[in-house]
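Starting off, we have a lone chain in the form predicted alone, written out as structure tokens.
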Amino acid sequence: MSAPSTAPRKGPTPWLATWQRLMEGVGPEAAPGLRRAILGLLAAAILQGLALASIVPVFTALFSRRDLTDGLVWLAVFTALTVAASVLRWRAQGFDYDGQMSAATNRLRLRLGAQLRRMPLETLQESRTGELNSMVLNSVDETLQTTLTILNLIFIAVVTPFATGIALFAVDWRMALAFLAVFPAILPLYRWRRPAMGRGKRILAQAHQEANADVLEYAQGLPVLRAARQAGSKAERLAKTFEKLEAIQAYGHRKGEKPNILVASVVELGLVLVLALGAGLVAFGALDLAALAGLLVIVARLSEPLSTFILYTAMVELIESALDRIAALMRIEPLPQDDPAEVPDRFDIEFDAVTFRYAQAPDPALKGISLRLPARSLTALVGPSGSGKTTLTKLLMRQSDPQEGAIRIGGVDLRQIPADRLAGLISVVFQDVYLFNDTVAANIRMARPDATEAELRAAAEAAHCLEFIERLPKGWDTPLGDIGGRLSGGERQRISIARALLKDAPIVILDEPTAALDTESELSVQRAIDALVRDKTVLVIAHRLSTVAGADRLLVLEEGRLTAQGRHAELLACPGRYRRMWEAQMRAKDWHLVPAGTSAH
């Protein structure tokens, strides 16, 4: 399974399936009046085809002065025709300016948002959060906002002409037949130039997309940055990034600046084409110079569009781009839901003969892993980096489902257990803590939003955050910053904590929560890891052996195996791997630093 692709297609899409895709992008709610919309402006476009055919008539009228009521009578059809184009075109425009557009807008975000949850982790993770952002916003915004106003150009620069031309069958045979000929002109134009459209339309998003990625990547890391002296290296980085995207730019308008042109001067020639067969008709007495003098008018008023045809249709070729994003993105299938569904009703653990490997990996990270961890225990996964403890938890949590080999709660299979049922059996204190931009509150509530005051007190209470919640500016009410950055590395592990506390799962997995905390706040986190895991099914991932060493059982990974399991005793009684990484880590406790021109002792 990989992540969705934005790599430009081989081949244009055909309209068919554009239409099929816009219609699905804003969903069954919208998409009648979609539809009704869309139709308005090609009637719109229809009718002022007619009204500008019916100027011919009115000139040919009002000019002879023969029979100044039929030109009344043609001038009132124009007006009439003109009239209702606009009313036509106005209701249908109202499927924006109504806000039903936006609305369809939304939930094609949220049903982009409903996928992303249901998406394997292992999967989003292969793409960039830029990269998503830009898919989530950008291709959104370019599928629908801009549809109807596209269409409508579209319409007017195409179906307007061609129902004049028709029209123009009532004046003169000869002149609608020059008329129509500039379209089988614009027609091969069209296609020649359609697929080179398409591919640089979807290598420009793919840039844009890349390039949002980077932009955001930047921000996020520019602390880290500074402090690294790396700030100016990683500029240049991103300056390169916009220098790509300014070349394919640059290569995109230099590559389409001839063929626009060719096609404009076509569109251009052929009208003039039809004014000069007009012209030798009224020099033989064949037309009336009233009749060429409101084919001029028609002509003046159509070759703009005409002529920018092209440029109208390479936006329908954004939208497809940004069509296919989103369906590639929406053909992700979720990890399967094995039936029947089933809740388990006790919480041991047991991973029976596990093996996977993730996407693109040479080797598994697991290699055949049985193992069996009693309800209410304490068990940790120690092991060098690498060994698979990480991804051990990441199965559990069901992340990814092993390529062999079963995980099972309780004796249910995780394949049989509902995912939102799963996610409310397992708490997880991950060592980097994601907290959130927005209140103290809403980060530990978010685990429980249902939580009345006293339930979310309690919880802080209980992991030690109280202390720290009260001297922010404004309490529980205080927005913590981007990743929590208002906060210390300890008080976000605790806001982690007191999240977990409030969700009172069952099972518990840690990684390494403490490890990168100071002596003080390890102590007011192990408090609150204390109270966490009391009579739960606990799996802890440890790097520092010492504060797990009480554990019921200590599981050894090495190269995605289980090598060695027991209690601290029994494992440092034998030799291997965990007594060679007990004995380093009590050297690294009597190391220190010698200051320059002493010797240590």
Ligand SMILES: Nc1ncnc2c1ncn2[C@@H]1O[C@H](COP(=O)(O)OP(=O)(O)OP(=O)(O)O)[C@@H](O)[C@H]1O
Contents of the next structure:
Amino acid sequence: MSAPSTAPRKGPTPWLATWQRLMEGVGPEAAPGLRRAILGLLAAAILQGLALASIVPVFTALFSRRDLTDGLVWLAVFTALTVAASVLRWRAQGFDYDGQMSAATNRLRLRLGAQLRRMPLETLQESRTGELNSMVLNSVDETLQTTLTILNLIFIAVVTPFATGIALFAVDWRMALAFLAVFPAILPLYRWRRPAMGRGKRILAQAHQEANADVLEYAQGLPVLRAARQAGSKAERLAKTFEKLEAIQAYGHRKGEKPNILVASVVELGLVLVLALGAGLVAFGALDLAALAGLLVIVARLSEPLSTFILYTAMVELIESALDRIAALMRIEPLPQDDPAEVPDRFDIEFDAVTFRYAQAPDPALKGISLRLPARSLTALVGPSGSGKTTLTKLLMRQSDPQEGAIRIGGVDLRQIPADRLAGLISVVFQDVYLFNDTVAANIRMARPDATEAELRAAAEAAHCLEFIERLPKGWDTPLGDIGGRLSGGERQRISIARALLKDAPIVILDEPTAALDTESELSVQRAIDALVRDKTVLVIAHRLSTVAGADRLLVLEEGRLTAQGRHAELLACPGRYRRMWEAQMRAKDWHLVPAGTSAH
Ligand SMILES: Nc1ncnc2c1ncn2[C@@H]1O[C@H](COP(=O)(O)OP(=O)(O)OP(=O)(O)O)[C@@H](O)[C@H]1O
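What about the form predicted in complex with the ligand, after the form predicted alone?
Below is the whole assembly, all chains and molecules, this chain first.
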């Protein structure tokens, strides 16, 4: 499984693929409307081109032939075409200002949010928060909010002059040919420069996304960095990220500006040549002076958009690269669910010859693990750091699937249990508690939104939360975003236990929640845990062996293998890793701080 690929692509995306991704992006609800809007803009650009071409007959009728009726007819044609173009454009842009595009943007954000919930957690954890944030907000906005405006500008710059050129055949084929000859002159230039410009834009988008992630991580890590007096050194890293961004911006400007100036010059020159040809034809009496005057108006009107069109195509690159990133994220498949779907009604747990390797790791983190946890038993996982304890619990929560073997709850393979039902079977209490920016009540209730007030209160009481919740400035309604940082580690931990109690799942995973607490908080948290684990199948990751010596069973993991299992006394009786760990921890317990000036003995 790999993280969403955000690497810059080499060449420009073919237009058709971009079109399809755009339609997928706005979703089936808005796609027909957007298609109509784009076609409307295209038609408006064509009508505008025809309107411009009709200026020539207006001029010749009025100024050369002095035929007022004919002149007025052509003027009416010009006006009708211009009005029709404006109406079409107005209606097409209505897609934006009626709020349909904003609604589509919102739906896309929600779909991305749903995808984040669906995708395998292992993949999600490999993505950096800042990059995801930048994708869900900026990429989506870049893509959808600007699409119609940019397309409109491109159509005015390219389609309108092209339509004018074609229509000019009806007036004077030589002028029409000369006019259309400007296009073949710019196209090779455009095709030659576009890939480099596209690359520039894509690298820039990628650099923005990385900088976003760096800034977020820096801000989040500041307390740790300051404590470690590393705020400066990490700031240097951030400065380097910004330097890279600056270099890429400069590169992008170089790659973008040069072709712009070049195309603008070619366009200006080409149009001057068209006028020179017209002047020559007039001099030889082959073209009407009034027609040349009309041509002059057309050239003046079109030279500006035509010479800047390459600028707008660069914006298309940004849209394409955002669509690429969104498509890459949406392509990530959730872990498949095998048929027939089944929900266990017993809660014993079985690992059957499970081998698991992380996508980025050379060696398996778990090797041939077979074990059985009876229902309503308390099992502790012990072993040195990196031995695979956390990995084993992650597999039980199905954050990833093992490459070999199977994991079963109540005899049902995890792969057959629907994801939301599996989530309902397991409560987890981690060492680090994540509190959401919401009230205390909402933070606990999130485990079971339909819980009654009485159930909420009972869970908080059993988790020993009531006394501190009632002391908070607004009690249950205190927003934790404001004061989350002021709660002690033990209090935060008890809120997370209250959550788990309210959820009342039959299986409980504890990642030794008391490891980081002082003795007093540990006691109250321990009492809360006792309430939580009653009658549950419990798996505890234990760092301090003294806390789990009373477990029904201990599993000793070493380098991804299960090397011993049994009760504390049984494991202590035979020489091995457990006895060594126990002895080392007992020695460490006797360790105490010695006041300066006295010597330890
Ligand atoms: N996302 C990952 N990608 C690659 N390797 C990983 C990943 N997560 C963990 N590992 C590796 O898998 C092995 C087992 O890690 P795990 O976190 O399960 O150990 P642990 O026993 O829980 O350690 P600790 O007690 O320090 O928390 C380690 O070698 C670790 O480096």
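Note that the rigid core is defined as the largest set of C-alphas that superpose within 1.5 Å between two forms. Residue numbers count along the first chain shown, from 1. Because the structure is predicted, anything quoted here is derived from the model rather than measured.
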{"property": "Shift of Val58 between these two forms at or above 2 Å (CA, core fit)", "result": "yes"}
